[in-house]
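First, one chain by itself in structure tokens, the form predicted alone.
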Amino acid sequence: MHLLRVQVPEFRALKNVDIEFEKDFIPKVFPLGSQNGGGKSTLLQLIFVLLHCSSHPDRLPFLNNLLAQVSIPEGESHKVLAKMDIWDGEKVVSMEFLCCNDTFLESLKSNGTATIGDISFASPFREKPLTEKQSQTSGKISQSTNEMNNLKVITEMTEVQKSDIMGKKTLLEEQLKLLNAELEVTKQEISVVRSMVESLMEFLRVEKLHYITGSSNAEKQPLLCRIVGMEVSETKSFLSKLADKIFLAAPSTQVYLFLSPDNRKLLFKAGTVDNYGTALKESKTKLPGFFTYNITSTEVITKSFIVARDQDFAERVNTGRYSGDHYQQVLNEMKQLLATGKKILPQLNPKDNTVEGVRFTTEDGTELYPENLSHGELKRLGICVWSRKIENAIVLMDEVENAFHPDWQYQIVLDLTEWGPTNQYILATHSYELCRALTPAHVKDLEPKLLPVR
């Protein structure tokens, strides 16, 4: 996959965005500048979620977190949020995602290109409530008749009790004949919502137009994306193939526009920084494009480590031989990326010898802590170990050069190039160093532009 273009007419900062990434530029990387406030980071953000998110359900609240930012200019009917080409390996892709309102619905009808009835985007967000009431009814319907069933008249009970028990069943039965026809009628209700969700996909498929979801508005202003020449039915495996091959990889401490806005909020509130943390954490579990530039933790290290011993295993089991080579090379590669002098090994659980950690030790084996080692040096381990498993994909980097020597920030457009061959990498930056390491060409621009060197 290749992102040849990207087009933003406005969103946030981002004002009349048009970049293309030229798809023969060896090599495919390409650094992303602009001074403070250009929205660098917005777009790398926004890239991610409209192609990573709009074919999961279980994504989409972090597309809808993003889409709440969204409105329609009063008196008009859509907003294109984004237009984007790509390079599928085979043939460009041209695609546009949009935000409309019941008005282009309307707009769309009187081009005389599909008949339909009347048909809105709030339909829907109108099944799910009903439903929801079908099942509380049924639920007290099921009540009711337990308790009609467990009223029984006794031969040793008073006339007085008797009277009672049979008081009750015929109020129970006429709470159930009115509970039954309330039943009735929300089946007919969903009846006729799903008609009109069918009505509204149809319209919707008669002019292409592939239905995501929407904002915190989403039942006026949803989510919609064209991609030319494509049936509905193709846009939606595409997309599905497109979210597997578009990352994002970004600091700690960035704003991320795809969290909710109270987990935003923690970022900038005494002591919450943490409970931060933890929302990226767990945002992370649901999108796994995610990976953030993390300098306590070595848990990406650590698995290459186990994936690593598994392959020498799986070949001892296949070919009678063991080699040790996968596990050599993973130490091998990482002693590459540490300064001089510093070693990396897995650290073994004494009780069973399986894989919990790592550990850092000098040349003459003094022990280290990963806090020893610098926080480039824990990130340039990070970044060659995530990126060694992507491959064919779109990778977005924001601010990869930071706590990089101005060495290694111009080495880690040779490093991303070797770890990941067949990826493009668009590099949000503001390091002069890291652009040098390619042509002029390759380094695209965002208002206002990086300053030239004197």
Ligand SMILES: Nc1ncnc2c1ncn2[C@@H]1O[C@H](COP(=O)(O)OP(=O)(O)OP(=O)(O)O)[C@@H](O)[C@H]1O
Contents of the next structure:
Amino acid sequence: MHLLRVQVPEFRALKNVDIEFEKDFIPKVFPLGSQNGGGKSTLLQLIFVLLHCSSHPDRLPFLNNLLAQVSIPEGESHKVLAKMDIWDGEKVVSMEFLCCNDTFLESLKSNGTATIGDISFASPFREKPLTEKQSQTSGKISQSTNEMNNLKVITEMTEVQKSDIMGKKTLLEEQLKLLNAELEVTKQEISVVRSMVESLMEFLRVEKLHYITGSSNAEKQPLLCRIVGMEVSETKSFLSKLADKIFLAAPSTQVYLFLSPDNRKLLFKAGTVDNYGTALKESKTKLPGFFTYNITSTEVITKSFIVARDQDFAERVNTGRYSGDHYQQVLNEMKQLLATGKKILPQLNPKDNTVEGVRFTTEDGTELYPENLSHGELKRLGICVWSRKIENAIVLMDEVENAFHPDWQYQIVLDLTEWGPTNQYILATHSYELCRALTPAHVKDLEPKLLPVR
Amino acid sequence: MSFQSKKEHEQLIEQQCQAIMKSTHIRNKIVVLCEGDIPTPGLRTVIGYQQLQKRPDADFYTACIPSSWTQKKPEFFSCGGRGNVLDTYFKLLELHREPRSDSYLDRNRLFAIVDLDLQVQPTGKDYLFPNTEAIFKSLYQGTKVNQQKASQHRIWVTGLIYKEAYFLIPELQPVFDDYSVPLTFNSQPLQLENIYLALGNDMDSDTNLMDNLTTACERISYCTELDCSSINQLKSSWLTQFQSVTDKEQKDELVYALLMIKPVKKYWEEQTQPEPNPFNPPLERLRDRLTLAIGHFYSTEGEKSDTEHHIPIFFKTLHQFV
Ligand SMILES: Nc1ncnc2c1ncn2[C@@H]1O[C@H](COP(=O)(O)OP(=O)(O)OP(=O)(O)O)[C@@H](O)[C@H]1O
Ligand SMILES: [Mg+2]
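Moving from the form predicted alone to the form predicted in complex with the ligand:
What follows is the whole complex; the chain from before opens it.
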């Protein structure tokens, strides 16, 4: 996958953004520059969340957090959030993400020829309260029926008792009649709503608009996606394919627009930064394409040792021969990433020999704890292990040069093309040195150019 | 220098030296002076880089640094023309005769690399070798670098006529073949062989080569089959040889001989064209990316222990000074 072009008319700090990332540029690494606050991080997050979250219901909350403040201007029927052209290996796929309101449906209806009944973006949200009501009523019905069944007249009863029970029974019967009538009405309502939802979806299907969100503000302005020349079903499957091919790496102390507003505030309140970290960690379990550069990157490295050991073991089982090649390879590769004169080894738990971490030593064997490694070394190790698992993907990286000496800022471009040669990289950066590893035409400017003077 | 008074020239060199000495990023590093436009100061931002018309010349050499050399990389400075590079080199040495506290430069790690060219350029009087041609003779043997002597050289000359000749060596054919934009030469898909033939054919219309035939012929004396008695003889013997030899090594020797003496810039700049196509980018932009790919070739080549390419060996030699 290769992002060829992204256009954002207006989103937070972004205005009239239109950037092209040429397909035949080698290496496929594009620095993205602007002043501080120019909107680089905003753009990367917008692209990532739209492409990574749109097709997975459990990721929709992130999408909704990001879109929470988007509103369609007064009197307008929709707002285009972003247009993207993507090369899927065979053809250019032109996609558009837009927020729409009911006026949008009306205008489409008046253009179209099909006669369609009442449709509204609100309909999908009316079903839930009705089904809740339905189950409540059903509950009440079964409760009353139970009560009825327990009321039995036996011969030993006095006449007074008997007539008391009969009275109760009549009362319950009345109640049940009412409840059943109510249930019928609700069922009817549900089926009306369902058919309205069906007409809405059918209408969208005919218009080739894929319906994405089901969040609270989607009632008024849901997010839709349209891909030129694709039926809704194709759009859907393309989006879910794309979701596995988009990645975002960024510093852990950044404001992430896809976290909830409350979580975002944690970053700035004294003593709650740790909680921000927790929120971030939680989000990472749901967003497999999201990576933060931080100390926990040693976890990723540890994992690569475990994987190598398992591979060696599997080889032993399958071939009867133990070479330890995988392990040795990881060891060598890791060593190359450290500044000269340092070694890296997995740390074993003395009780059961499981790999529980990594340890570092100087060339003469003096122990170095991960915290004694430089920030840059840890970051480079982490990026290496992470990016090597990624193939044919669009990889967005924010502030990748932080903590790197100018030599390593230049180097990271070469590193990335070596570690994940099939990927496209878009790097939000302030580093001149990083750009020097590429050509001036590779570098993209977020601020729109002045129009040529005529 | 004709447009400048001697005084202006000296001022310019002095300024250039000051700019280098005051660059914090050269601390503890090897510094190499090279040819190329002197960069405008104050443009070291991302957008500043984007707005450059073309990739700075010095960055070609940086792109050739072997890929495993990731720390304390040499820093290249473009210092203008060949004469300016040498003047700057000697001025810097002069300024650092005594240790000084106002400079980040380490004089023991100062180098220069200039184009061989056809005209002979004298070096400073104190230098081990009197001129560029003498450096060439000591530094190269046939098509190869004389590695025994390499580490005594602080001023390198290219082993081919210009840096640009390194963009056209036979081993680069696969780089051009695999390039993401189809390339052409004389409206045909780019085959280096055709460029060599064109270069060979144009020998007798090249006044620069004719005027410096003696120098040129000394350089290629390792090719005993070539007849240097006149430019016409040289041309025809080269063409005959080139079209008849089948042995790859012999053929490469002929190509290297050609690239040592025949000016190539024009061929590189004007005739290495993309296929005509409205979507193709402006030429300088394409050439920028091509030289980057070529730099990558030399950088990868530098990882091989038995490489004989000039540029990787230059870096191997430099690496001893880290
Ligand atoms: N709703 C909004 N509308 C417009 N601008 C906003 C909105 N919310 C935040 N901003 C502004 O957007 C900018 C954030 O941009 P962003 O963090 O993407 O910039 P950046 O290019 O990554 O900057 P840096 O280089 O400093 O990381 C800030 O200046 C912020 O004030
Ligand atoms: Mg930012």
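Everything quoted here is computed from the prediction, not taken from an experiment. Positions refer to the first chain, counted from 1. Between two forms, the rigid core is the largest collection of C-alphas that superpose within 1.5 Å.
Relative to the superposed core, E173 shifts its CA atom by 2 Å or more between these two forms.
Comparing the forms between these two forms, the C-alpha position of K162 differs by 2 angstroms or more, with the core used for superposition. Superposition on the rigid core between these two forms places the CA atom of K133 2 Å or more away from its counterpart.
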